[in-house]
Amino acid sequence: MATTAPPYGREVRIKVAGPAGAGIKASGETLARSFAKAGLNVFDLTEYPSLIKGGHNVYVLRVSADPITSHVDPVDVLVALDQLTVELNASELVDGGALVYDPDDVTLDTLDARLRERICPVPVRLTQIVKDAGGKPIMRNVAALGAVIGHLDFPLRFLSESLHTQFARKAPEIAEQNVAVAAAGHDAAREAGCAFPGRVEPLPDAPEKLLVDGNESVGLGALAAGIGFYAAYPMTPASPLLHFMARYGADAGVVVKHTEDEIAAMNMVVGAAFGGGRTMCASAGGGFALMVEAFGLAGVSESAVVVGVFSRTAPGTGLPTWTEQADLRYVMHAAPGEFPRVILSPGDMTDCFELAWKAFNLADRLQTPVVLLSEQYLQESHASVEPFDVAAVTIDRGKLIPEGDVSRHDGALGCEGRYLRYKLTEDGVSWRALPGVRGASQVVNSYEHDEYGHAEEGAQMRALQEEKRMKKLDLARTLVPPPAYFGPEEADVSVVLFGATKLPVLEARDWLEASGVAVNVMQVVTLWPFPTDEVRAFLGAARRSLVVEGNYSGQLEGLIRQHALLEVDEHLRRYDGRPFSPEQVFGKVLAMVGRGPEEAAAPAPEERTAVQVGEPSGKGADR
């Protein structure tokens, strides 16, 4: 049957307001973690601006029964921790949505009187909370933590066992209070007698999950593929790849350099590799821009190094704390002058785990720097998932001899029997021997050279180095992940898409096809070699294509059009910022198969309704 407002699920969704300094995000993943260890879907989203106090912080939770893949629009549950919130937020709540707020800060006398009739305020004098357990101010939003759980009726325990997790590496007593202000808030909340209209139960026989983020997700991978050095200046959104590898680095072996610069961190990443250690460095598009020079020094010298390149907004400092995809075309033609690279970009957590430790394989097989492209959205975004396939891991260093005498390598010697770092090959890969091998003398820097690595400018010489190195482009298209396609082979609309645009898509293609619309969808994992005649199959056999991608230009649009000479037959850019949401392209393919105007699909707040995890009861949940 048509529809034409999502069909959303067995959810809720909940979003924690109020200054940065007020502990937003750490009190949102604390609640995550809490549905999460009940076995329910989450999938989290933080937005905030680059300051270090004040502003106007945004985690927005959303909790499922069933599988969910992003964030959507609706709020169920808005926490207010100053009065801005209030202002900015309350309008977004559905009908009979819940507005926690402490009464002793905040006011909804300035609240429209129509609005104030469709929501259910839960005061709880957050402040007074904490003040009665002897806590600091902050600790109000672990009141307010309790009075969510309160609210949904959902057992304390969860996230009892949440805040222990979270503060296990100090005094226990410190845990304890924060339980205690929970339960408060909890308390407090279910006098307040505002009842949501369903109840959130643990589902216990759910399979295990992680909670992780994109960061995480890559810096796991990194660690399954055996990664030895890692680099980094922090820079919003790699700055947490670099506090989990100092975290985590050390029990796996990992040297972990928080570096002075990005210059530093690109150069230290190369000569690791050098050394014969699995590399890797990160940074948004601004570090990366320091780390070009090095980017070269490694396209030249033919250095196995991984590169994540997370995107946020551009151009110059941008929007330092927000998500963008326009850093495509700038991550293919980096450097001065051409050589080989691979762009592989993730589109979800698993992604991240997976093209992580390839990316690794990659850099060994081709000895050229590998890119792993994403952005913000994704990297800072939890989720829940299932556990990675660490058993699928495997290791493949290519031509490497890492010890041993190089005269038993015949294919690394000339024709007088001296090893050649850089010979000429069919495949364009040299044997590379690591320092200490015995006979393997060899020169590494940033000039054209010989076969030897020595410095060479003769026109043949470098024609046939540049050639060589350029060979490599055709054997990465035989090892490189294809793209990754869901949905029926026919559908009425044909996405195209690639990075971290997938989430959201794959669940508008769930409501598309719940109202009755096929869509299938081709995501381009491997950007660089470009897929071309994937692409020009998937869009060869579409009705009616689009393509979904978060910047101004069309980035992904123009390689389609350059390389598989086609045209699609509708695009959905935005690049204000923000992430799709779902709501946004569920509305725009029901309006290329004539299912009425975009805007019909996202229903305005006040058309909503609260939906339940779980089946309905009165209050009294066990704590």
Second form
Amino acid sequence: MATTAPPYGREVRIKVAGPAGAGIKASGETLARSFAKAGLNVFDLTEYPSLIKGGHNVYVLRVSADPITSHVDPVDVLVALDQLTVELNASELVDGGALVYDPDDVTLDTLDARLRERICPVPVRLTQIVKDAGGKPIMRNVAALGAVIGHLDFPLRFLSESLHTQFARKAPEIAEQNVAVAAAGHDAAREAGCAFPGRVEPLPDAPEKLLVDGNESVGLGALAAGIGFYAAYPMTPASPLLHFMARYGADAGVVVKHTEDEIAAMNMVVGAAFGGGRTMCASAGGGFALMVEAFGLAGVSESAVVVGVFSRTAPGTGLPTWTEQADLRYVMHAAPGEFPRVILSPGDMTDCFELAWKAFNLADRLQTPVVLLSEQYLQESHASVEPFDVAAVTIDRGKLIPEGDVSRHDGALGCEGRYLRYKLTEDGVSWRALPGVRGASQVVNSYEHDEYGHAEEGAQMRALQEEKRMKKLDLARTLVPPPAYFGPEEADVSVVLFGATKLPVLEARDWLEASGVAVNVMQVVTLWPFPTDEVRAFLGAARRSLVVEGNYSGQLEGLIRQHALLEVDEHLRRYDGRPFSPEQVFGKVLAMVGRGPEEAAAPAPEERTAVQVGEPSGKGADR
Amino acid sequence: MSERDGTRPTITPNDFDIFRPLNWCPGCGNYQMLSAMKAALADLGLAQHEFAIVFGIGQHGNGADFIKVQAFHALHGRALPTATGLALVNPDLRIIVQSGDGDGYGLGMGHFVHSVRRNIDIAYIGHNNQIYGLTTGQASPTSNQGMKTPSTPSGVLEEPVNPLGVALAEGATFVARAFAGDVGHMTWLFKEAISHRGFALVDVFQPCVTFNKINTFKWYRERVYKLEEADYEPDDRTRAFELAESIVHIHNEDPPEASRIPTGIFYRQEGVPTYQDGVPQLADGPLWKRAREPRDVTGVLRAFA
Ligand SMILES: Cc1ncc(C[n+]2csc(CCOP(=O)(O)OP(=O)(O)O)c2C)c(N)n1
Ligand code: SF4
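Okay, that is the form predicted on its own; can I get the form predicted together with its partner chain now?
All chains and molecules follow, beginning with the one already shown.
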């Protein structure tokens, strides 16, 4: 009989924590890149309050030779960059876990005696090391990274490479200085002689991986799709996409505009779509609130725009740097009146890339707004992934007449030979001509309008135009990405989810399988139009069903009830700002099959037996 | 004549006619503004595919239905960002924005200020009737202090917005005022504004004969004078600012001799780089003429390997 504890694989979990403003996220990324360069799988999670100084920042990195899809809770190596970290995080260490700290400014004396016995201290004089190397205080983190690498017996050269990448834009001396600091940290940790049972080895003939977060993945997808205009106003967690576009997009010919507000961003994007560009804006839910007016404009004017809505927690300003999945109904119903929209919801980095480029094609095919609904957890976590399939990217601009003379384009003309921007058609999509093209005199209108685009209040035309637009949903159903399925056809428990909840659920699914519980998963990729038939089929075949979603009221579950007319057996919801942990899902499913406690308790610290992450090289410590 | 011979076809104001009923009130200043716009476009020889007009929401905005051009009838107050998006993907188009006083200086004031300071190459025509027309006569941001309207029954308390002053303060490179009662003068100002490179404001006093019973054609006619006839050179920003200020404190009951209203070009500065000039991505022409194939991102991907 399998246990009720998660069967973790060959992996090491590293947590770096300290004061906000200490560059923890950036140095964590350097560490992640070092392991990824060695072909290992990584996933990271950053937890930080909405403060630049004076808060507690936490970076968690998971490294494995096996496939992994999310973060997990236990910690094998904790780097305490301040005393607060010791008080807050030391108890999360597994038995035998290592605590890296600077004995000159952090003491372990405050720890409970039993806890102190369980863990393995790795004192490294971080500040002194930096001083000796003539570096700046911010380099303490790099000394700490060196210490982690040394402690895990991992070759230093990957960290050196990663530091060179990070400082490539700055002077080479800075990179060298950082490498020297890392090397000193590495040596000091080895001298500390803590025998942690984990070792990390590079994979031989490592396949190339990308280390990306959701923002970068969306940005890459948009770039590949030929985006021409990106407008945004900074808001966590979408700001990094603006930075990505400004840095990589501008080089590639994209016009990038940091606007006066989100209202301007969305209206500009609509104007840019009128001009024929592939256009996108993105924000968090709060910024989308300001965009909603022009989102409706995009709907009635039939503008092909892509809108990123990257959720964070709670209404108003909420919890700016934490995650939630509560904007589904809001995005679905945003703006006055009714109009067709498509809502795509990526669940991992690869989805982010693919759905981003597909969103542009859908927007052009349907001439209506397409939303990429994602969330902070996905947008700001990094994972090592297979290089994106750029060869699969296609461009479909739909019914667009970019050049020539519109008056020769029969499909676009009315009986008097005049161009009809909003011609009533079978599929609801009319030929679109662009300003700058001969004969394209037209009004693209925020008012309800006739086929020319002129404002129109007649009952019949109003109804016809509404029906024309709404027909696009039928076309959309034939074009949108279908749900994704994971796991066996027959299962003990069937899970329905959307968005990045996919990550912890797939992790838990693997553990459950190893524990003898069969689970299959349906990821609703296109949330609107809702895949009613597919949900019915999936749940109809389920033995026991579970909906996992990151909101209070069960928005996805409500859609299932509303559209598929089905009740699910159970649900798991979270709305405390944190992403689901796989342990939580694991516990819930075990309870559903009568194998565990009802509420998944926080798992007790594991006892680690030796783990080998990666393939042993046979060589000794290789610097 | 045709463009094939290398000559441009002659364009007349009638080329922009549309055979739809115009439903502004008889006598409304918007009719003169429409004629002036058509005449200006024809005089400039602009063919329909060479420019676009973005309209706001209000009586002025209904003009979108009364002229045969490429038009976007945008949201209330949002004509400028919509036009800016268009300008930023198609540098070949001349772009004109038509907006009202409520539309552009009320709800859209933020966009107005930012558009001026970015010197985006747009000609901005303000239909300033000092009242909300479409929503039946409420006070607007340019209504004079003390004006009684359904939304201000005991009189407007605020000072009116000074659009010319705001534009000058934000560094506008073309600032002008017209009066809808003088189509010839207005046509000339429209042409100058459309030809100007950079943000060009023409604020037009456009009487609303139905809801503004005070600032009527007669009221304006008794007060307006032309700067060109007053020995004024539009090259001094400080003087322009003082001149713009001069009408802010006019009260409706002030006698005409005490409330003179200058029209014409207040300030003009040529050769200032526009926003578009600073965007190298626009150098290759309209975006739709490029990117038919997926963009090759392998180079960018390398940064994440
Ligand atoms: C967001 C929004 N708020 C309010 C309105 C209603 N509305 C339409 S036109 C208008 C004011 C029109 O005044 P002005 O801009 O001066 O134009 P005019 O009609 O005088 O030409 C208002 C408030 C609207 N359309 N949209
Ligand atoms: S209400 Fe005023 S602005 Fe509107 S059409 Fe009538 S006169 Fe013109």
